[in-house]
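Only one chain is included here, represented as structure tokens and corresponding to the form predicted alone.
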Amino acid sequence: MSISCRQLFWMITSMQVVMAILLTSSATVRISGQDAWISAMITVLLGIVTVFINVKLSLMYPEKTFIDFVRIMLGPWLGGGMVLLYLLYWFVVYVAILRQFTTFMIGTILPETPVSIIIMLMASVVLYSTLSGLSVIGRMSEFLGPVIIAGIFLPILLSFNNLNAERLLPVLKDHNGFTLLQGSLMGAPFLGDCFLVIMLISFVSKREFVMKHGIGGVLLAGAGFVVSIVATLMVFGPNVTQSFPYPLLMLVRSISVAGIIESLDAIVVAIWIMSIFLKLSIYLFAVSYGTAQWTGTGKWRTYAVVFTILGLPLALLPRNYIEVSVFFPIKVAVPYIFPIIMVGIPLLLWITALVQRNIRVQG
């Protein structure tokens, strides 16, 4: 299995942009008000820092996955324990995204459909793509990525007549730097998903351009995030925007061009589902392939089936939108996952790898 840098670019872009917009826009506006677009730009910077650290770390061991080089660096016990932590995290995120997707579908276009049916259908499609291998996921990302980006920017262009720049005022009068940073952290775990490059880089065929394509993917996804917040603020203002669970979807539903182009929400939601599908596929591949390496069996497709079966009942546990889309990001992802899992541990590993290399050179 191998992927190109361009496929890596679209994988990062596709898996980040929609989830960040859907699940963090309201929370960011709730904290930063009309200055939320500044917080969103800080979020993009945090995403770039995340991908920079993880690419630098991965390029220290370019031929090996995260599972392999952590055990080389830290030994079988400590390294194995750290790998287990990441495998558990990837599986939990896979389950959480599966449930968040279900909540989104029920709240938008399938209100009468049983939760279990939506979960089983999506999990089955994700499993089929994952079993085909990372190369297939990469090709799908390359094909679907531009469509997903169009599904973000085209509705915003069509709502041009509803935009009012005065709703962004006053700028930097009601919120200080600390408040803006707090607002930026709402989206950081979602743009920080790019840290998965630590599992993907060993599959990239030409790694000399990995950093450029990784940062490029975060920038394009971040541009979609920033522009969506600016557009919803200019249409609804901060007070109304923060009251919607999915502000950009409300903007899409408000589009009416000469009474001809309207009711686009079903089409746009279908496009956004592609992004969630790719994100689930990448996470399922990471946890399955990583577990196969960690156990030494090599049967990663068997683990993909096992994790899919285990994920079905677990995805039914959250009772509502608040538990899966508000409590988990605010109480778990922001204070623990982003600073520790996505940035802190990879940064320490990178420093450790540099120290070990210098010792080998001097020895």
Given for the second form:
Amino acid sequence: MSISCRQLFWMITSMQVVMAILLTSSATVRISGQDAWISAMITVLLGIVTVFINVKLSLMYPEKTFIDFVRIMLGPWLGGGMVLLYLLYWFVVYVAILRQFTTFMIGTILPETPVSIIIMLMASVVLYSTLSGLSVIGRMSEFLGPVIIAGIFLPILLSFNNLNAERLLPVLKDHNGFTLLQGSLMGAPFLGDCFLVIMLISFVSKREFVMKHGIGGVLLAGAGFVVSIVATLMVFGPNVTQSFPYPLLMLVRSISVAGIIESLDAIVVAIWIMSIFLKLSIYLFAVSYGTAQWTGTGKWRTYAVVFTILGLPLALLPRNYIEVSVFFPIKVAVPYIFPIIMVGIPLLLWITALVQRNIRVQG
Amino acid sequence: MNKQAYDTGYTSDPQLVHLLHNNLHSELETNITNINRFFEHCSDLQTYRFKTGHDDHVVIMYFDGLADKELMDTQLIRPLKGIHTPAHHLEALEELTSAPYIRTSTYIQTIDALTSGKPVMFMDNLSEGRAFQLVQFEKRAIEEPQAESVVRGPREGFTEVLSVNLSLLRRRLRTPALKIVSVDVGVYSKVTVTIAYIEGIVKPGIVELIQKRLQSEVLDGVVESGMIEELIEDTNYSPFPQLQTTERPDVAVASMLEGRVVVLTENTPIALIAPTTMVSLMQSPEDYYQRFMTGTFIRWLRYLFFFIALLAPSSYVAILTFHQEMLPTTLLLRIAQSREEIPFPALLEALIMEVTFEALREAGIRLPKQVGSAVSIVGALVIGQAAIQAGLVSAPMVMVVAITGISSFMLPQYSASFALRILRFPIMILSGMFGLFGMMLCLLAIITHLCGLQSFGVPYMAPLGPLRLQELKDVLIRAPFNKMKKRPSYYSNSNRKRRSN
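Got the form predicted alone; any chance of the form predicted together with its partner chain too?
Okay, now the whole complex, with that chain kicking things off.
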């Protein structure tokens, strides 16, 4: 299994863009109002910082995955414990996305279908792609990524006649820097999950361009995020935007070109499913491959099946949209996961690795 | 009964098996008797006895209908009757006849020569047979390919005769770099399968790989290249063909020039091309013979109708069942009006019509020509006016099915359209149950499958996934030839320049 830098680029872009737009636009606008697009830009910066730190860290041990090099750096006990934390986190994210996605489906195009069936169908297709291996996921991202990006930008382009720049005014009057930063943190866990490169980097064939492509991937996904927030603000204004659970979907619904092209939302949602599907596949791959490395069995395909089966009932646990799409991101992802798991620990590890290397060089 | 005896494909008599690898006897009559023991109940085997001018006994054995009797008479029998020196001087024979021959020293070699149609000559005091290349059997003339017709392009198609097919290739590639390797496949049929390729362009290792797979003795008889296809493809568990088929020598040559390998099977006009990608299944030879703009346009049209063939009925079902808001109101009202009296849900309606259409299509191929017209008339009634008037099927559904059917004929590769025909049904069922979500899931599963599929080490989705931007020149468009300077990299890494300049 190996992937190219370009595949990594499209993997990062396509796994981030849709979830970030769907789940965090509304929350960002709620905090930063009409200045949400500035918050969104800060979010992109945070994403770039995340990918920078994590790529730097993983380039210290490019041949190894996170699972292996953490145990080399911190020893079997501390390192092993930390790995377990991450594996657990990845699994929780896999389950959470599965559930968030289902809520999204039910809220938009499949109002009457049972949750369990949607989860089961999606999980089985995701399992199929995960079992095919990372190179297949890479090829799919490269193939589907442009389609996903088109599925974000084309609807926005089509809504040009609804755009009204006045709705963005006044700029930077109602909100101070702290508020904007707070708003930007809403999207940070979503543009920050490019930190999965720590798991993927050992599969990349030409690593000299990983940094460039990693940052590029976050930038493209971030561009989609910023543009979508700008567009929804310009169409609905801040007060209406924050009342929608999925603002961009509302924008798609409002498109009308010459009275013929209307109600594109079902098609657009179908395209967005691709992104969520890729994200789920990558997370499932990360957690099952990581567990296989952690336990030393190497049978990651078995773990993929096991985690899928375990994930199904867990994904049914959250009772409603609020729990999974509001409570989890705001109460868990923003204060703990982003600063600690995505940035803090990798940063510490990177510094540790640098220090360790210096000691080795001097000694 | 000895199982071993059957497995040789030569005889069911265990006592005879050991004789197979024995050398021929110096006694003429012993050889004839032994060979006749193998060919018991083979009344088409002829034995012709005569004497040379020197009074040596000669026996020629041959199969009626395979050996060229006229040439045998003029090239072999008459000169031999005329010689007065002892004919077992081998040099004398070379002066006598220009017919090429090979010497057979064992029984198995002799039998192989006989069954492949060559007359074999035996003489007294000579412990070898001579098999003459005087084979002439009835064959079809070179005709225009039926399944792959073009408006512009050569009218020649492959025939059932391997040597004719090879000559068609050789005529188009006048270079010693055109190599032809042959392998005999099948315990009983011993059909010659030849692998043709251009040395220096071909993807390294692929010829050896095909040879190795051909030699795995799974088949006891090969009747058509479809069996060879199943023998050498990477996985049998896929609806998508992993080898391209062609009846056209120009297509075969063009693919060899790309670095691919052509597998020709005796007794069938269908040649296989390996490796194959999804994209190459969507290309028609005519794309390259027309102006490049025309080629590009037709190609886009084909991509569009590929998706229509795959998705038209399922999107109709999904939209009608789940996403009615996508349709403009007037259109929706029209459809609702025509569906008013239909007793079935859209999914069932679509399934009935699609299955009927597939059945008609299959029946149209299988039925004898004399009743063919009857079927087409009844078929037109069944999926046409009558079904609508009976109130079983709505008119829009008939249109959708008709468009789907026509679109699936647009694919130049017959075997690829089979994949579409099969996959249409699961997509239809899932979209009938879960709308566009089900359709997308099915598509994602298919894309996963396609991205994972390989044909002789070449990713099936190349050059789309893994993406090679340079090579999209022959995928998204058909670029002019002076812009396509390099061969596709996934077929061959070496010697990529198309011209030497």
